[in-house]
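Only one chain is included here, represented as structure tokens and corresponding to the form predicted on its own.
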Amino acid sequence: MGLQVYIDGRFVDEDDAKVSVYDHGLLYGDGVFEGIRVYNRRLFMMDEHLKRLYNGAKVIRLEIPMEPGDLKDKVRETVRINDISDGYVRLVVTRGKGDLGLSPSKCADPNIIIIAATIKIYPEEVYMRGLNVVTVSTRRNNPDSLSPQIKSLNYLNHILAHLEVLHAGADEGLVLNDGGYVTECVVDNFFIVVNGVILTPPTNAGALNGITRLVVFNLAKEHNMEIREENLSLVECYTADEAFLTGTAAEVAPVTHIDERPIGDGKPGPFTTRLMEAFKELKENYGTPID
């Protein structure tokens, strides 16, 4: 028997976890999702992820058919049933089954899907040597058209950018906005360190206000590191002393090369290393127990 997936109000084997071909999450990318990490049988930043899920659903007028507390318990149950001690939860809410028309009004019952499994984005040596990042030509969606604060199921903009990363043989990609400023990486938030100050693009430039991004802001303040939001040009990134990225799956990872240019001395820097260590300590001791 494989992993047990919560879908359509019940647990089923992963091979039997199916959605209707008329589900608007499939047909139109109409829905929201969250990725949540599990460390030491604890759900990391669970409440923050749920808050963002419900906020995103509210913006697109998608009513999640479960109260936050009940959904939290169902996520815990999914992790527990699959005996995941360290892993990843993908929590998805689709608009539900409708017809071939675009209108959400034909979708009566939103569908909740919870998958608990394991995940590893980068091999361990990447955290020692750093990531090789390239700038992609695909621009981030204009926030006035589609807010980056909505983690919607429509990820084509990110996929197009990731295809460029794959073609370049790189680890990640920097994505610019219409003004030519850095927004974030393809699926991670981006930071640089200049003269002892940590800088990251503001959310109104097109960056997702990531959960791990918020954790890094808190950790930086706890360790008396100055951190602020600021529009970043590629020149500023190329000439930075350090660079790193953050994400639920990637955690905190050093960036040592951008567009074939070494950042600093081409090795993970002291600010990045301290934040990586602080994050590791936090994740091992903080979270919502699944038992």
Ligand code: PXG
Contents of the next structure:
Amino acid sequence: MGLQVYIDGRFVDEDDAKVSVYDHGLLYGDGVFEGIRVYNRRLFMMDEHLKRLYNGAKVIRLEIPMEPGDLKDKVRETVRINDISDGYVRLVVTRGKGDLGLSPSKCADPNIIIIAATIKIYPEEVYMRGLNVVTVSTRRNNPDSLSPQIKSLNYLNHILAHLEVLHAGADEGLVLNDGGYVTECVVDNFFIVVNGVILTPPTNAGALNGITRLVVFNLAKEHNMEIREENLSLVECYTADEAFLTGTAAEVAPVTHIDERPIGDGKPGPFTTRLMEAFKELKENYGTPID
Ligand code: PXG
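How about the form predicted in complex with the named molecule, since we already have the form predicted on its own?
Now the full complex is given, and it begins with the chain already shown.
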């Protein structure tokens, strides 16, 4: 028996977990999702992920057919019955089955899908040496067209950017906005350290309101580190003392090269290392128990 996936209101074996070809999540990328980590049988930052999911759904006028408290319990149940102590949850809400037309008006039943699985992360040596990041030519979606704040099922902008990262043989990509300022990485938020101050682009520059980004703001304040949102040019990034990225999968990871320029001395810096340690301690001891 494989993993048990929650779909269409019940648990089914992963091989039988299928969506209709008429689901507008498939036909149009119409839906929202979250990726959530499980550490030590606890869901990390669960309430913040739920909030972002329901907010995204609200923007696209998708009514999630479950109250947040019940959805939280369903996610806990999914993790529990699959006996995942440390892993990753993909929570997806699609517009549901409609006809071939674009309009969501025929989609009566949004579909909630919960997959709890293990996760493949960067090997430890990548955290020791730091990541190689390249600037990609694909720009982040303009917020006037599609807000990067919606974690929607349409990730083609990110996939195009990722293809460039693959082609370059790098670990992650820096994505600029239409004005040429840095927004974030392909699927991670981005930070630099300059003269002892941690800087990251504001969300209205085109960065996702990342949950790990929020954790880093809280940790920095707790450890008396100055942290600010600021528009960042590539030159400021190349000449920074340190750089790092954050994301649910990557956690806090040092960036030691950008477009083949070493950042600082080309090794993970002291601010990054302290934040990585603080994050490690937090993730092991904090979260929503699944039991
Ligand atoms: N920016 C974007 C565009 C993202 O999609 C982040 C930043 C980091 O946010 P969090 O909330 O995770 O700290 C993301 C994260 C994956 C995966 O499997 C992750 C994301 C999207 C797709 C896949 O790691 N989003």
